[in-house]
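In the block that follows, a single chain appears as structure tokens, in the form predicted on its own.
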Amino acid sequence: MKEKSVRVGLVGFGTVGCGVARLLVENGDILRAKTGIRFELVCVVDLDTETPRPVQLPDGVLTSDLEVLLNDNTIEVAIELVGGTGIAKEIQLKMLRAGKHVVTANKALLAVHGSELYQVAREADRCIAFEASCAGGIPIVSALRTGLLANDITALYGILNGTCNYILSKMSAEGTDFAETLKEAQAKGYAEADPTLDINGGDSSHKLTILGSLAFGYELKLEDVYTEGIEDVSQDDIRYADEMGYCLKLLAIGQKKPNGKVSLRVHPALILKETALARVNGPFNAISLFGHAVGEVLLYGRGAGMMPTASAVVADVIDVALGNSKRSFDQVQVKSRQQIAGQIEAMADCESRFYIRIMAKDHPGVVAAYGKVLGDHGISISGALQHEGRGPDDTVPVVIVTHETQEKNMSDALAEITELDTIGGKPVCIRIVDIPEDKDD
């Protein structure tokens, strides 16, 4: 049998772009070998030509000009690892309009214009393929696509950004501040210079938005999407949770109900220590996913990086290469966006149990008083922690934990509660996730 060459462009030669580049050209003969498939690459744009790079590309690949790699009709695969949602999104465009098979790992750019490339991606009669986007070198929209396809997904539960893991992680196992525990993040090479789309959750929430259209079969967008990061995230917190058995984490949160409504949200959650992504930590990702046949699945791994993130790149080319992509994208359905009208649950009808920080003036009465406001909005109060100490104002810090109840309960009742004479400050609130436990009946 004839040996098939595929030959690949690449748009951008940074971190995880020299990782392609490194797995496509040093690793060649592996590739081969597994797939009978000879990859080329034959053509790396990037503005910067000069700077020395980390693998050595063959003469003549690297260019700063797009359209050699447009007007190559040989070339059958493009890989766009430009990143952010403006000159990204005209390249692949262009891309696809050239008639070439797109890979990305830009998840930015499907979670807020998604709907329009993949329609202009059947219009040319080509694919989109995008593993790198969500979790790094974790297969799970392989998992999505393919493996669990057979399930009705109920849920999905993911540790999606390593950064804010990582801060999370070292703040429980040391007792550091958040200040402090990003700077060390940032000199290790966990968080970028400007860590905000990773600290203030948007980054979870683009990875969500791609998730859970392809777990539930809906067609989302980022708004769709409650985000909140940890910025606010206080040590006395993760202290007070962990005496009482719960550790903190930023958890992406997908659901769908039986009456097909789903929540989508990003928010810090205090989860059971005994949970399996209750012992995720440092920089790794996972998800843990809920079918109505397999029960739980949990995926674990590095997500970012550049060689986790080159491998689910390169996997991306093998897949579109010998024809997978191409079915899986023509085939797999979502509900449109007129479908779907009222089935996205909103933040304010969510319910979950909470946590609740109130620092307490020492006065007689605080707790009727905090109590009544509870119970006048029906939430009733499961737990409760207090500690000897003096805080501002003569205060002294009471965490209480609650029963479920709707979001729109408890932050009607968290707005009475700062308004006591004898509260000092606004409450801290932090939401408790109870993921659920597959055990053999």
Contents of the next structure:
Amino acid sequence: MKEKSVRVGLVGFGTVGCGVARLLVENGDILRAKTGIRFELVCVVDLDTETPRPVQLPDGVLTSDLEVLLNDNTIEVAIELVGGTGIAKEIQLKMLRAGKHVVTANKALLAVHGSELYQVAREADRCIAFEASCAGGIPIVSALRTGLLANDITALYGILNGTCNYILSKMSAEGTDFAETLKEAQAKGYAEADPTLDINGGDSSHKLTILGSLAFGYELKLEDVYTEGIEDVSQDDIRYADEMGYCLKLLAIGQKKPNGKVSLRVHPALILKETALARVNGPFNAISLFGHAVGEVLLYGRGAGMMPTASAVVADVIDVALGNSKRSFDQVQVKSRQQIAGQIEAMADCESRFYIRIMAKDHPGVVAAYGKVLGDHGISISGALQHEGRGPDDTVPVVIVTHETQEKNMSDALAEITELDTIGGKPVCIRIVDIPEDKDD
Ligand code: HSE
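Now show me the form predicted together with L-homoserine (HSE), since the one above was the form predicted on its own.
Whole complex next, starting from this chain.
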């Protein structure tokens, strides 16, 4: 029988593009042994055709002209690794309209324009595969699409940004402050020269939009995800929270609530130190998923980098070649925006426990006054911590941990506390997230 051959095109010959080329060009034997298919990388498009790359392409493959790829009717699979929501969108649209299946790692584009692109793919009878868009080398998309399909997913908790996790782990282990740790992460190549989207939570929100849609079967938009970053995290809070048994992570959370609403949010979160996610350190990613039948499933691995991300991209190329991606793309059912109207929980209604730190003037009755404001808003205190010593303006840190309450109660209470003349500066408020435990009874 004649060996099947699949011709592949790639746009974007950066770090991940080089990893993809390496797997397709240098590891073709492994792919052929596993799939019986010979993958041929026949066209690589990048504006920069001069800079030497750590992989050798066959002669004539590299070009700066996208039309070469689009006009080659023998190319079945086209990979977009340009990134961003601008030119990358045009490239994907052109690829689909030229009759190519698209493989991409572009989370921002799918989070913002996914519905439109999926529609164009359906009209062209093609598919878009995007395993590499979420958590790099971790096969989370495939887990949700296939392995966990029998489950009603009730919650997912993800550490989806390696840059933030590296910074928070380091601050926690070494007592460093945010600004110096970010600089160090940049120097070591863990953080981008412009790390804005990582640090402000945007990158995690893009990923949660995609994963939440797969997990809960909703057509989600980026604006459905409440987003806060780690810019304001301080060493003091990491230390006090540690004393109380918590560690700080940037979490992406999707929960199906008992009232049927879905809560989607990315924010710094305190989690108990003994939970599995608390032990995910450095640039690693992890996702803890809860299914009604399976219980908890924990996926862990490298969420970024040349070869881990290339591993996911090439897995998609193979899946497209085998016909699996198209079948799964066609079969996915999501409730439309109209059907899910009112089904995304407003952040003001979200319930959690809270850690608050108030820099208090050290006068009689101040702590009682804070307790009264919290009580007036129906908020119950579950723990408190106060060390002797002085902060700025002769203040002392008063740390209070609360029982569960709605976000709006806490913001109203904090607004009132901020008005008191016994505090120095704005209170710090960090949500405490209790990740369920799936224990053997
Ligand atoms: N910049 C991301 C991270 C990887 O730090 O995890 C790509 O989304």
